[in-house]
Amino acid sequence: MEKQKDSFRKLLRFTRPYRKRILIAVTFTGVLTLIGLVPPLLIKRLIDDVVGASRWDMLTGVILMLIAIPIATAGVSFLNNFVIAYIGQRLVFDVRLKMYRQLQRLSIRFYETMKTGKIVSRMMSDVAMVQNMITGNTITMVTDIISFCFATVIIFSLSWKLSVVLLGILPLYLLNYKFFMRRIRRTNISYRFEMDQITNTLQERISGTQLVRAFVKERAETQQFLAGTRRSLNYAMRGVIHSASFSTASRIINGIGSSVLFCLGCYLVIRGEITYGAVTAFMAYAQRLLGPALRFTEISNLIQQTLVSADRIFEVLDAEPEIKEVKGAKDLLPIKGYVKFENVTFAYTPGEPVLKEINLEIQPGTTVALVGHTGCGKTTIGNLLLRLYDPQSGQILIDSRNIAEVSLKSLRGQIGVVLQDTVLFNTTIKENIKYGKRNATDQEVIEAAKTAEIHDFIMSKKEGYETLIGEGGTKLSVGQKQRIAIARAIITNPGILIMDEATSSLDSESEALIQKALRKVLANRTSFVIAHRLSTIVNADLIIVMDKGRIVETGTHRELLEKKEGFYRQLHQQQHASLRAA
């Protein structure tokens, strides 16, 4: 519980820039509350003095005041609501912006543990819950506190006996709160967890709808979604039952308490200890005490949900990036392309190394091919070079500089990447190519597209480079998407280029054109080509053969084939046998 309170206190820090506006809102709220305390006294005057004592000369003044109060309240309420709405919207903006910036800082490992659906749920629904609590309900609580304090003074001035009875009723609300809150909180946590799972599954299945239909899994996916939704429904209904029981018990306390007070008030009127007007006013002020107590028990349910939301938000905001720049990190000078791995060992999971004591030295301008069975560590070398992860031991040097000691921006900004699983954004072809270099000219975009052998296709489209490609590039073939990704990497003119299975999804004709174009691109820069098809890397300056996280062979294509018992030669023969069998 203390952890949730701490998260809530951290969230309140987001309100600091708006302290003046909050003060204005609280002032307006105070004014509204005080104005709202006047009508019961006017009604008492109307009953006891105007009607009871026949002082009809006071009637006009009392009625005018009763009319003026709602008008004044409406004007102040409008200003108050505007200020509160402004604070709420700015709060949402600030929290989401900070969360988004934090997500850009966090390491890849964070995304391996917290899936996209969970992150989106925290940024949208949890932040909205916090906004509702901090702005709307916090102001309500301020109103209730002010009303409670002033009403307490007034009721004692009207009747101390009734006041003592009223204050004796209030602890019943606390007992009700204690009984239900723990149950409500547990249910909220379980419900939020299920909703995270549903959101994550929904996002995956919608993005993979083509695969779902291709395997005729619509019914199975619907059943799975139904099962998850039913679990969330069960938790939701359990929460509704707890909340409804909580509110019902509070309303019973409120109703019985009001009835007891009214009957006791009538008894005191009969005894002559209090007037009818005083009883009427007392009952109105009693609601200023019982009402806040009732609302507090109802708001307590929202408070519990908000504490859960605050805790979930700070799961993101308090997460520490695994990859950090050292203090005073300097920019890496324009890369010449000398790369060296010194005794590098790395494991994604402790105790299960993916790379084991890798020693590698690459001269500038060398095209290096990394080959081996799936899971041998080829892609991991590229990830370490980009410093998406840090090795557990050893170091990586670029131009004799330890990459752990340079700024991430200067490092990654000089390394171009083409991934096997192409990521494109739902915008134009031109914007996707320019993603790595926002200030690129149209001519640079066209040259990059020509090099990637995608220019002719682009010009065949009605909108040309302004063609929208759809979410994830759904309007393009796999090969077209990959060539756009190659153009995106080329346009940055990187000192080092990493191509992870970059031509694996291209047909033979497209691949031949790409290979021809890439010879020019790779000629003057250090390039790491991670390949499964050995036919694509026969012209590499150096082939590094990996197995089970270790480098087992190095050499050119010709040199490696000459090793009769060599690992590379075995791979080459296996692939040729597979092609002949096909």
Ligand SMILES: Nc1ncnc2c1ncn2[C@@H]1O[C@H](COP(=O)(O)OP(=O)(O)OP(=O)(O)O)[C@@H](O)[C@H]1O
The other form holds:
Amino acid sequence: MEKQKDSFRKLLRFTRPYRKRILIAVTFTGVLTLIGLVPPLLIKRLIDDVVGASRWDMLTGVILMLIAIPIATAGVSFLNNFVIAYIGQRLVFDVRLKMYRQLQRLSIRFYETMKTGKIVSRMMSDVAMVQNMITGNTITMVTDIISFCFATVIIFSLSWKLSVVLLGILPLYLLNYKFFMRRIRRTNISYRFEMDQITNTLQERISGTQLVRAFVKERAETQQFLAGTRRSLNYAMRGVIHSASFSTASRIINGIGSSVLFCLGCYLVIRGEITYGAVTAFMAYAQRLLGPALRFTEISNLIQQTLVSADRIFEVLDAEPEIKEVKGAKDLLPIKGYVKFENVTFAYTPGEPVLKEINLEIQPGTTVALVGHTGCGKTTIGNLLLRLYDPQSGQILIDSRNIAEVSLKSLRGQIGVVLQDTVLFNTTIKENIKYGKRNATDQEVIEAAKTAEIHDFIMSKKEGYETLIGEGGTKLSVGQKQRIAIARAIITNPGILIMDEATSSLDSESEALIQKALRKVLANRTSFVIAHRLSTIVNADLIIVMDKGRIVETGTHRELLEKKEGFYRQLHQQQHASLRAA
Ligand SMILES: Nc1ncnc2c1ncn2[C@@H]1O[C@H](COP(=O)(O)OP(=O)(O)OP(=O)(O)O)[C@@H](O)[C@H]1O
Ligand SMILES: [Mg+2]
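Output the form predicted in complex with the named molecule next; the form predicted alone has already been displayed.
Now the full complex is given, and it begins with the chain already shown.
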């Protein structure tokens, strides 16, 4: 609770730039509400003085005011709504932008603990919830409090007897409301939960249609969908019954309550205690007490929800990036490509090291091949070099500078990567290749594509470089995606290149083509090539063989093959054996 309040207080800080405007809006709203309370009093005057006492000279004045008030309030409330909407939208804009910046700053580990869906709902629905509270509900609350207080004072001044009866009836309304609202809300939650499930499954199953078809699961999937939809239908219907019962009960209470009050009022008129105009005005004010009274019972709920949302927003905003630049971090100068790992030990999960005391020294321009069984830590080496994670002990140097001490931008900006799982964005081929270098010329894009041996394929498309590649590149083959990823990595002309399984999905022919082209690329920079297929790495200057997080052998292809009991030799033999078997 304390923590939630704290989050809310922090959230209020976002309103600071708009305080003046909010104050204006609140004042306006207050004034509008007060003016809005006047008409019943005018009606009273019309009935009692103009009609009752035949003061026809007053008629024009009262009528003019009755016309002027709605027009004036409508005009002002237009402005008011505009200001409120503006503040609300700006607020959402500010909070979302801050969250987005924070998401870019946070380290990869954050994304391992908080899943995409959760982050998205924090940025979208929780922010909207808070916006609603801070602007919409605050304004409603101001209106409600003013209406309630003034209307109460007015009804008591009109007739304390009627007021006492009214206050006796009011709890009936509230009880009715509370009774049904609780049920409506509960079914709503179940309904939403069911709908979320359906939406998620739907998304997954539609994008996985191929799999569904391949496993002949159409019927089973339809049945599952049917079951879910039926459950949500049940909840929806239950909700409808509750809300229909609620409005029926409210009508009954309202009808009986109003009749009782009105009859009693008329009785008081006959006894000469109040005027008929006062009864009419009283009835109007009684209705105005109702809305606010009902909403007051909701406030604690609303506040609770807002606090939860605020808390969730700050779960993102307050998260500390694990990888931080040191104060006054200098840029890494254009790198030559000398890389050194000194006693590097690293664990994703504390206590389970995946790299153990790695020592490496790589001269500029070397093509290094990392080989070893799956899970031995090859990708992890690349992750550490990019400083996506920091090692628990030891240090990594590039051109003799500790990478923990240079600016992240200058470090990552000079390392080109082809990730193991190719990620492409749903835009044109050109935009994807240019991703690492916004201001690249078309010529540079084409050069990169040529080097990656993808230019001819692109040109064979009707739209050429403007071809849209679909969500995640679904319209391309895996090999085509990989080659686009290679073009994207080399367009920046990086000092260090990491290629994680970059050629794994290419057939021998295109692999050979790329190898040839890449030789140019690899020649004048330090490159880490990770590959399972040993044929890819035969030409590397240095082969690093890893096993269970340790470096077990280093050398060239030839040197390593000469080791009789060598690990590499075994790997090599295994692959040849399986190739022959196949
Ligand atoms: N984000 C992570 N959180 C926890 N453990 C991880 C994470 N990423 C990798 N690991 C673990 O670290 C070890 C090394 O993983 P890594 O991805 O470096 O292997 P790899 O050599 O690249 O394997 P492959 O050849 O299959 O790509 C594995 O045992 C893996 O389970
Ligand atoms: Mg890997």
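Numbering follows the first chain given and starts at 1. Bear in mind the structure is a predicted one, so any value in this text is a computation, not a measurement. Basically, rigid core = biggest C-alpha set you can superpose within 1.5 Å across the two forms.
- Shown in the overlay between these two forms, fitted on the rigid core, is a CA shift at residue 223 of 2 Å or greater.
- Taking the rigid core as fixed, one finds a CA shift for residue 549 smaller than 2 Å between these two forms.
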